[in-house]
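Next up is one chain by itself, shown in structure tokens, the form predicted on its own.
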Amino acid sequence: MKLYCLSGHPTLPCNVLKFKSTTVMLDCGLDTTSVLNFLPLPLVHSPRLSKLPGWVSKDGSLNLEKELKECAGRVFVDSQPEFCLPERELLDLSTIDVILISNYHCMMALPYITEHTGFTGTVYATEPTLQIGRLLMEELVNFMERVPKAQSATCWKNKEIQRMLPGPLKDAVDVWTWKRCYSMQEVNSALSKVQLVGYSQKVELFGAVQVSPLSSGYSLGSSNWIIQSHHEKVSYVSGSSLLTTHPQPMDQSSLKNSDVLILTGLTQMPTANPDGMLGEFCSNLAMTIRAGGNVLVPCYSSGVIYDLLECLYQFIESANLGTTPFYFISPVANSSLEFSQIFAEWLCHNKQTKVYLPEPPFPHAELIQTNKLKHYPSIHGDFSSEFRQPCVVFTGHPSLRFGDVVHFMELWGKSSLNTVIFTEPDFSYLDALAPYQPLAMKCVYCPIDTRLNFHQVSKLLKEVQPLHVVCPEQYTQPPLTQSHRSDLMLELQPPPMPYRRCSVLNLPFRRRYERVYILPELANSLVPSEVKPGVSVATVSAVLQSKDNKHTLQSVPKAPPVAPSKKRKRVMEEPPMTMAPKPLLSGAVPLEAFLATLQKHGITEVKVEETADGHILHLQAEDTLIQLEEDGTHIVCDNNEPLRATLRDLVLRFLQKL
């Protein structure tokens, strides 16, 4: 069993498991942190960005003015932002049979895999994962296509040139594999290959293995996966949460008895408590509004935003923010808010019960009805006429490189009354803000990441007790910035097997069994013999048929009677002779009783020697050796066939024939 690791990002995994003749891809996360190296795409022409100076090396030998621009001491690529794809050279991706998706953030690279590698398999995901994943992809495509860039920068990717660039461009890895965003056509084609599954539903793969999704408690429809055969079990834990938020709670018990547990997607903010961050979010928002400023929240169009809106719903009245408008701007804002209300069976129990009252499970429905929350597809159209300040704007993209958020950063960045509050943990907020410097606007970092932290995961692993744990190498050492914090890493016995991008792990498996079925008529012909109390054994002669990874024992077909013919057939055509199988022997030869039997038959001069495996009997007069061992008896006798046959018969008296 092998695990191929195609992504180096621990929370955006992409691994391939070869298990029992099936090749299974576990998630295909898209590492979007690469976009931080690019200039933002403004929706409205930005004089500031268009006047940025081009970059020339200090000695003047390297001039990339057209491709690279300098801003506040940092160098950015002036081109359509590109993404770091999962590794595509480590193995032939056309051989992948199935792709299992754990949550909508971990499927963003799907079109690159299904449309450009010769993939012909099936993708399995839950319904909310598919639908919200579609919205996030649609939003990403929309952001890119709204602001097309004519030029594509490639010179800077040349290894010799990249080496001479200032950091962080100099340190960017695999830049040649970075790709522009896919098209909507590719998204639709990729998602047409998805087959929907429900929690605990068992899906057979070619009769060899069974896969089943379990609730992971992180987001709507998010799953952990069990991949098992009759005798082996692999658990894949990705993006799980034990906190009580809107999704169904995590199913932990089904992860027990795993031979291998592959662990990814832990919290990116192990030191930040989500509840504390929510409190800080609300208080900073209120402070800014009271001072007459605007609040910008760069976020994804699904996920944490539902919890932020719910938290604000409870907070608005107590903080006297009842008249402040809240705007949610995204090409998919309307669909996202509606979807969250209709996936009732994927929600936690207390939200499910509201559906039958009837009440909307999320309070943002009430915020929309009372006009406190308004949603728009973009800043153009209705929004521009209804927009009033001070206000709170939720919009994407959290990287601040594309989407409507770029416009608000340009619009509000010059005033210290305004605040930008970062809630998504995927991007370093300092890197995200770099192309907007110098910035007067206040910045607050409240990363809300509800995924498992190291304390929770250690407790979980103690309960489910897998034999082996596999995880990204980042989890086996403390963070670089806090090297003294040994509590911010996984400490397990035996130690976890770490992986990094492009590594191939041989997973340790002890069991070597296969399940074999026996046909009723063959079972009927068996004659069991009791070898010891409660244990019976029967010999079987059969034909083993293996088809679709199922193994069946069938009766040996009888040779058809040969019609007498005058012509003499060639020897080759004669049916093979089936010989009766030799009887199997069981039992042990007791030393004292055997010596007494030899004496009765006139063999008296016997020298007994003890060995590690049993005894050696030396018949001195006959010059013969008898080796009595636990699993066999050997008679060594030169040119005395009658004696050998006699001794064999004496040994057989003590053994049971099957």
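Here the structure is a predicted model, which means the values were calculated and not measured. Residue numbers count along the first chain shown, from 1. Here the rigid core means the biggest group of C-alpha atoms that line up within 1.5 Å when the two forms are laid on top of each other. First, how it differs from the form predicted in complex with its partner chain.
Between the two rigid parts, the smaller one rotates 15° against the larger between the two forms, as C-alpha superposition shows.
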The other form holds:
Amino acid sequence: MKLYCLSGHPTLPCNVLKFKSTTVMLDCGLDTTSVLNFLPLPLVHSPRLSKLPGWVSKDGSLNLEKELKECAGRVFVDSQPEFCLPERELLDLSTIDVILISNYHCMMALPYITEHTGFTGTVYATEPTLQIGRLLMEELVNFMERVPKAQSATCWKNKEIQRMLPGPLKDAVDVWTWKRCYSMQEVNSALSKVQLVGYSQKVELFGAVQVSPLSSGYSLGSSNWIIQSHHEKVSYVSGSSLLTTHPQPMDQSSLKNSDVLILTGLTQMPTANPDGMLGEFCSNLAMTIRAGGNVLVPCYSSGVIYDLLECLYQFIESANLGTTPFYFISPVANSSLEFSQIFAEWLCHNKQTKVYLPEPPFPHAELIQTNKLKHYPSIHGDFSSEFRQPCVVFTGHPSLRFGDVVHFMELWGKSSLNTVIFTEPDFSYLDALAPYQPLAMKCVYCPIDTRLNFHQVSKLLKEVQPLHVVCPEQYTQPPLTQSHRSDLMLELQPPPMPYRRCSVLNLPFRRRYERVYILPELANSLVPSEVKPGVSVATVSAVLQSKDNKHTLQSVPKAPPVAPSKKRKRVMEEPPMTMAPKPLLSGAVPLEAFLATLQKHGITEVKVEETADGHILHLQAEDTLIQLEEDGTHIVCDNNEPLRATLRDLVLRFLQKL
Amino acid sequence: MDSQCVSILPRVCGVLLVSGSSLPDDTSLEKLLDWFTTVAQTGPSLLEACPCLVDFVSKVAFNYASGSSILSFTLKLTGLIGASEDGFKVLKECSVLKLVFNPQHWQEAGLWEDPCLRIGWIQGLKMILQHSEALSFFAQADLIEPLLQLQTDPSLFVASAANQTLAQVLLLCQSLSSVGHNGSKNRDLEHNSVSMETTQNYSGIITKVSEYLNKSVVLKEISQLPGSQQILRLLAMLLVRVGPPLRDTLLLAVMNSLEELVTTSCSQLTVPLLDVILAANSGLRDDCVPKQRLIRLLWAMLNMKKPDDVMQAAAAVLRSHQSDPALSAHSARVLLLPLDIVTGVSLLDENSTEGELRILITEQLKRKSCISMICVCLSNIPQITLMASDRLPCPQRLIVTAVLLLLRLCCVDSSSSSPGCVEVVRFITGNSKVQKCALEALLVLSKSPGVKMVLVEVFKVLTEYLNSPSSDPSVLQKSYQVVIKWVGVCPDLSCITDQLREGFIQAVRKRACDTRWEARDSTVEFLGHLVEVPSCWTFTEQETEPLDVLLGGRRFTVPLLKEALQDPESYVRASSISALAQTLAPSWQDGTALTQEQEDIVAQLQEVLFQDSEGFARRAAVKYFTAWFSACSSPSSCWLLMQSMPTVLSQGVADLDWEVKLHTLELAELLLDRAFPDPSPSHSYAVMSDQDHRLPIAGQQSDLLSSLKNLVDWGVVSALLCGVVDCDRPVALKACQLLLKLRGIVCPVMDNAADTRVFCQLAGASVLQQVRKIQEIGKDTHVVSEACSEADEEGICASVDPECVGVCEVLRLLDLDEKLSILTQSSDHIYNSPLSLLQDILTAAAASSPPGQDSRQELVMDCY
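Same protein, different form: I have the form predicted on its own, so give me the form predicted in complex with its partner chain.
After this comes the whole thing, all chains and molecules, with the earlier chain placed first.
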């Protein structure tokens, strides 16, 4: 069993598991942090961004004016932003049989894997994962295509040149694998390969393994996966949460008794308690609004935003923010808000019960009804006529490099009354803000990451007790910035197996058993004999047939009547030999009783010698040795066949025969 | 004593004698005993008052078929009767005493097993042991043996009462022997011989007690642990209570056993053992031998193997303020060890003797139990700071540094690492218990000398806590308290830079918008308290207010507080009102002109009074006006204040919440005092009768008249009249007292002036009706109609107003004195009277016992 690790990002994993002749890809995460090296794409012409000076090395030897621009003391690539894809050279992607998706954040690289690689398999995902994943992809494509940039910068990627570049660009890795965003057509094609599954639904893969998604409690439709054969069980834990938010709670018990547990997607903010952050978010928001400023919340169009809106729903009354407008701007804002209301079966119990009342599960419906929350596909159109300040704007993309958020950063960045509150943990907020410096607006970092923290995960692992744990190497040491926090890492016995990008791990367990079926007529012919209470044994002679990873014992075909035709004879040239097998023996020879029996048969001079494995009986008169060992009995008797036979029969009296 | 009670007491005794007779409730006998105790304490003698009791006691004693509760009661009653020497004689004469206090008697009857009886026996014994006669009886009957046996009784109540009684025995021995020594010269020969005999008795008792203690202190097996703890507690109590000669005797008797016990070092016994040693140690002279041995014992306890025990011992030593300097210095070192190890700040020099302990504590700190150890360390820092500086292991400044570092380590968002024990960080990070203990320590440390230099550091850490999203509301509250404390003691705040101030302001502003009401509440409270921190002086001799330095002054706080008036949580609204009062108080004192802002606030507060659904906010609103009125140097010149008064008073006194009403009456009292400044400061509740009031002086009348009119205009009189008929007793009482005060001032003067009538309007019809009812009960005069007709005549009151009453008339006609006497009694005084108790017992017995009245019993059961 092997695990190929195509992504080094702990929360955006992409691993391939080879297990029992199947090749299963686990998640397909797209690392978008690479976009932080690019200039923002403004929706409205920005004089500031369009007049940036090109970058020339200090000694003038290197001139990349066209590709690189200097902005706020840093150098950015001036082209359409590119993403860091999962590794595509480690194994042939066309051999992948299935892709299992655990949540909508972990499928963003799907088109890069399923298109143009020869992939012919199936993608499994739950319905909300597919639908919301589609929204996120659509949004991404829309953000990119709205601001087309013809230029594609490649010179800077040249190894020799990159080495001489300043700042973070110099240290960027795998830049040649960075790719521009896919098109809508590719998205559609990729998503057409998705087959929907429900929680705990069992999907057979070629008869060899069974895969089944479990609720993971992180987001709508998010799942962990069980991949099991009859005798082996691999659990794949991706973004999971034990907090009571909107999704169905995590199914922990089904993870028990795993041979291997692949653990990814823990919280990226182990020290930030989501409740505290939510409180922080609310108080900063209220503080800004009360002072007459605007609040900008760069966020994804699905996920934590539902919880934020729910929290605000309760908070705005108490904080006297009743008249402040809340805007949600995204090409998919409407669908996202509406989708969330219809996936009732994927919601937590509390919200599920609301479905049976004349009440929508999420309170944002009421916010929309009362006109407190308004949503628009973009800043163009209706929004510009209804826009009132001070207000709160939720919009993407959280990287601040593309999407409507770029416009608001340009618009509000100069006033210290305004605040930008970062709630998504995926991007370093300082890096995200870099091209907007100097900035007068207040910045608040309240990353809300509801995924498991180290304390929760160690408790979980204690409960489900997997034999082996595989995890990204980042989880095996404390975070770099807090090296003294030994509690912010996985401490397990045996220690977890770490992986990094491009690792190939041999998973440490051998398959020992396989399930074999017996045909009824063959089973009928068996004569079981009980060797100890509850355990019966029978011998069987049969032909083993293996097909589609299913093994069946069939009766041995009877020897065909001699030569019915010449042609057949050639085929059956060597018919299986059907000899009556010798009976199989079991049991142990009790020494005292055996000696007594020997005496009865006139053998009296017996010298018993104790050995490591049993006893040696020396029949002195007969000059014969009997070795009684745990797994065998030997009679050493030269040239006295009758004696040997007698002795053998005496030994056999004490043993059971099959 | 009530004659009625005396007359029915024999019947009650008869009822109690009848075995199985039911009592009204379980507490009846206790109440009866309480009553007897009061009678015995206040009257001449219990037997004189209730002669039937002896008969009752002897009947019960000879007929133990009574229930155990009656027996227990009788035993206690016997003790109560015998507590006086006369009573004792009577009891002795009728030979009840020997029988009642003979445990053998009860054992034979099979009743001794009942803890109820044992406790009656012990308490009876304790009560009787008041005089030498009783002690002689105690000694002669050899009651010390059973009493000692009861010291470790399985019933905790019995054991504890037995401990107390033993202490009583010893104290009596001690007091009598001292009398014997000092007073023997004055006594005659016969008396002297008696006291000789008793002295022998005492020494016999003391010897037995000493032997018993010595034997039982040692822990033989672990199952005896509760018994040992009990004995140690007893010993500690004895050592505290008995005087020198007896204490030395006891101490010498148990010394060896104590030494043995210390060596067994049983954790459960550490605290009681320390109590004993420290109790023994506290009263001894330094040069006496036991003292030296005790000090050695303390040293032994400070060198035990279990770090927790050692910490406990050290804390106890410090708390006891005992005099040995080396011992307390060592204890301080022990207590500071965890802080030293965790933070790596070297509070203690390395070459000290506690190397082994350091290793043990370091090990313990790697476990989760480190929390309690660190908390013990921190909570004892106040004791350490009280020590003389030359005995401290390090300057207090270093302790502050260490506590600050610890606070940083505890803060979730802080990335500071410690040079000390790394393993501990995982347990203390974000632990609000440790955070609170450390903040508490920091609070105390603000008084330390030479720590003003670290104010900036303290301020930074506190800002960090106030800013941290993971801070618990209780931690925030504590942080605010520490800010107030430190700012209050620091004479110079110039070190607070603009950047620090900005960070602090942001944190406070954010907390004022917190989602948790507790955090908002603490913030609002803080804003109020900060105003009250006294001004400080900068180096440039400029007076600055801490509020200005930290938050930029009232410009910042008042808008925040006004926002908080709208808070959904009533506690926060109430706190914000109080804080506004605190904030505005200085401007009221100065008589600064009113601002629009203040007018807005008054309007909002009136709205609170009218509309707020919660009592807290309304109470605070009334108090705001009280504070304003008291702070204002000349209230009458403050138009807004005086204009609001009628509204506040009429609304406040009609509130549903009795505390709001009471606060309103307090405001009315202020107004009353202001209207009639009292030249002779008499007791505010003193009732002046009409007779002894001074004769009116010319001019006084007109002054009084105008003051009274003012009072009426402000709404004080109608508020008081409204309050006096209130159904809440404290409210009615207060109003009644104030009306009496008003009557005392006004009526004597105004009586003679028929032409100067002042009328006041009553707010609600119901109030009017009640006042009328009182009037009718009082005297048959129609004040209202009379008042109105006269008012008509004088043109004061143009139309006939049925709600108008004449103030003086009402004051005279209301029987305020009678009302006051009713109101001062608690509302349950009738139910709690002894007569009621006796009647209840009789009624209950009658309901249960006589045959042929089953139906009535059922009825009673039904009602019950």
